[in-house]
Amino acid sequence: MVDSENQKFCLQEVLESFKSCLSPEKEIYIEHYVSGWRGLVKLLNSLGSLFGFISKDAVSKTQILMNFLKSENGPHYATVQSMVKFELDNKLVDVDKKGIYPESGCRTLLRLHRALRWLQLFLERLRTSKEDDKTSVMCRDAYNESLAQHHTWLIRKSAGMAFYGLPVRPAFFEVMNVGTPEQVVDVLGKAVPLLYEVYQITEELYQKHNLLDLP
């Protein structure tokens, strides 16, 4: 577990970031999406170095999105919806899978989108788990249901090893930094549906524009 106070994961902070993520019209603000992911990276980092392969990738992807947001085209990257429209209109997305635009905003966000599904599924299993349930099994099942299909055999093997090193459920609840187990379950009950809503809006948008299989 990391020692630095400001690097500690806090489930409540992630909840607030993803709350701010959605506009009244259900558009997704990229700045708040990135903020939410920075919180999730703290969770990954608190689980041990074996999760570094996902954590480092997430840090890299959030930085790419922030660079777009701060660029001269920044206004087009204010929301996921405006980013998709801008990049498609200007042919900045590798829809033909020719290996161009490897760091387009659409492709970058897709990688975070897939990982968000994994964490959402895992946190939902954690929310409904019993005291003696194994976090390693919960995390592995969530991974197999989501991210695994997008990873090479070698990465899947590394992930499998990482899951075995996860803390037991009571220790995991402490990592959430929101209080008692009952409070953790309560905040998870608010956070998980929100993560799913953000995921589902993105999923439908990407499906509509055939962006779910960007290389």
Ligand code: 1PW
Given for the second form:
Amino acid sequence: MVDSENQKFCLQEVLESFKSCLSPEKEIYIEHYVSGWRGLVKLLNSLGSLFGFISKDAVSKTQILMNFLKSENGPHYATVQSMVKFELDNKLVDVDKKGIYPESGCRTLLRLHRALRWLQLFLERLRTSKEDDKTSVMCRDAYNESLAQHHTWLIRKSAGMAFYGLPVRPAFFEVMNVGTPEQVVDVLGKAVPLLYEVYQITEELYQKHNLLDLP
Ligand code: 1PW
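Having seen the form predicted on its own, could you give me the form predicted in complex with this ligand?
First the chain shown before, then all remaining chains and molecules of the complex.
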């Protein structure tokens, strides 16, 4: 059996998954959103053991969403929009404080959604960076601007330590696995706006339903 999480990361592949997650009506297919994240997990796994705790959380969150998709309620979890409607209509979300639904689809996806913003900000910095720029600084700045505000002190410290271990820019470009540095910049130029579009659609949907602070 092939363990897809041990396969090599490829930026192009992640781009394809996030591309296929948008329907013509701009709904977001959870199955492809999850495959995009599975691709990103390969990236995290290739960044060394300090990224292990980050990768583990992403794997467990994608697994929760896959389990919903495979359950008898699966059709309601086809898109983020249908999931939100289904879980809210059936009161399957802990809205103010943790209760009997600590792992609802809505709160689980919200965590990945916030992390997607981090990723998008980081990749944008990487795209416009110069040869001597430090990946650890780009990653940390993107994190402080986004995900950090949702994390405890301990996680912020651990994440900060993990960033120091990031490969330097040329090695990071190699990890992207799409060819020359120019080709990496080119693919990033397509990936970043796409990630932003998926992020924005989710953000507006969550805002509309007052779901941005789910516990
Ligand atoms: C090189 C760039 C990589 C960017 C990939 C982004 C991966 C984001 C995963 C961050 C996970 C940090 C450790 C886990 C923290 C969890 O406590 C936290 N999860 C997230 C995704 O923020 C909150 O989840 P919880 O504890 O409320 O279930």
